[in-house]
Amino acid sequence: MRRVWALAARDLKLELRGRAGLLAAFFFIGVVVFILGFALGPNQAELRRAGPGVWWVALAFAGSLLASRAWALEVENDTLDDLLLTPGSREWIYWGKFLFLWALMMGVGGVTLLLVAGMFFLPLTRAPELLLTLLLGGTGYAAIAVFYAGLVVRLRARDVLLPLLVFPLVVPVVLGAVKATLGVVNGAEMAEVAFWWRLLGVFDVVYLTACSLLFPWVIEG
């Protein structure tokens, strides 16, 4: 456990020091978040309406800049060998990148929901549960990236190919976000929120269980 403590602080020491990820990432996410609201307003309950959804694709897609930050780190400092060398299971490697990225995720997400709730009227006072789709939804949608950055680290191309082997597989996760996104933000029961919450620890705990045991076979291939 210490040592995925010590690998996710190294790599957000490095990412918060050279901000190359981050500054792409909120750059990217401003232009889609102004873009659309510009496009989509000025009806009130309109852009209410759309603001969930806007929130979840801006992030979806600023994730995978920022999960192909958690190993271009390993290339650019020429460590990734040094790393698969150390003594022990792989799984850590997994658990420290992954630690890595959903601590970007949660950091990320939060500004762009403060961005998305000022353009796009989302009613903060509701932050409690947004904040908590926002941790199981950053949390399945961090399992998968970090896991597939890791399976294309070693290939020329693997900024194309890194959106194209997540993104059909966080549907599930993005979808189940938005949707319990769109109940708090429009006030709906709790228990048809709780079933959207519910859905995505399911994809939490699925995703993060075989993410990490199939780690090792993938970074070794």
The other form holds:
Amino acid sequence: MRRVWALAARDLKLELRGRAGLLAAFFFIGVVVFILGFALGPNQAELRRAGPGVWWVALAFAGSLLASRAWALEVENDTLDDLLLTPGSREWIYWGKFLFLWALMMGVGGVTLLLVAGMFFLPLTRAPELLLTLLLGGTGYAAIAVFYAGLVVRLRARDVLLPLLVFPLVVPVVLGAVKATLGVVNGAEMAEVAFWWRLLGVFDVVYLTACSLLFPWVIEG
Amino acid sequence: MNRVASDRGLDRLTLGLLVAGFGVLAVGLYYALAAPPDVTQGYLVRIMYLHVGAAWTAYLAFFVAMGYAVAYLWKQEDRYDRLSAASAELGVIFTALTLLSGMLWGRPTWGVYWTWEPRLTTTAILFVFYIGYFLLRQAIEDPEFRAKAAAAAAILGVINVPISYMSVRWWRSLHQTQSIDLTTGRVSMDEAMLVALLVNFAAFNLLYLAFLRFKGVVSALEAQREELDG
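Next, report the structure of the form predicted in complex with the partner chain; the form predicted on its own has already been given.
Everything in the complex follows now, all chains and molecules, and the chain you saw is the first one.
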């Protein structure tokens, strides 16, 4: 458990110090939100309807950028083998990387929410519910993305392959997250929103379990 | 299963399954064309006899691909990887058939070939995912790593299958709900139709088994040649 924290904390420290990946992600999100706002506006009601979708689309695209960051540093510095050579089971590597991506997703997701709320007139009065949606959606997304990013990190075509592999699997998560966000924003009944949260929760558990169990089998030294 | 491949070509069981599959398919087509028209859909209902069988076979193929993927990770034998890929390939083909027959049915029924409706969307996602699976296989040259990565994808991809199956219920969608509900065992259709459906169903399953063995033999030969060339 301590190793998981150490790995995630080290990666986060490096990422925050280097900033290259985070800056790229924020810049990308900014462009996506701006262009979509421009394309869908300026009618307020329409923008509000599109807002949840824009939030999650921007986050999903940026997430795959961040996911490859989780492993890129290990390859650049040739430290992946050292990591794999540490004694004991390898699941903790997955958990460490997952925690890293998850923390980034939460941070980036929060900032993106503010940006989208500003440009797409989303009411932030139910912020706790929105944050819960981000928590559940981001967890499922990170579970899948970090797994595949680790799988393809040594391949030449990784940047093309990663979205191709990740998106079909995360679509259920993104769909659920968008529906939950729409419900929260439109003031739908709690039971309806809770249905999507439950579904997201189930996805999170299934994906996290499957990925962490599979990871030691497929990661290559 | 691939031991048969070495020099004798196709084994008897594979040939037998192929013949039986096509034979039962012919009978199934007869039943499908002889079955009464539906109350609401008329003769259009006949697409269903192919559509349901193809969809079921695609689901089955993806589950079998997962089974062989688990077997590969466990035993590390190449033939499991080959069979997993073969099953996934059949799954893609049957999913394509499902989508195509569904579109032909959807045009006269719903007025459009395609609509963004949960069942259709989740099936399309399934289709795209397994295309990605083959792109992943193409991208990796090292055979051992290719097999491992593909196994992981085959295992994770199967999560989409129950989602697709349950989508008509969860999202209360435009698509018909299941005529034969696997979760409760309830059947809601006429007897003549059920017979036609089940015979076609059997035909598709037989053909699936036959093609799986056939493809296993072919890819074993391919692997042998690769070894000789390399």
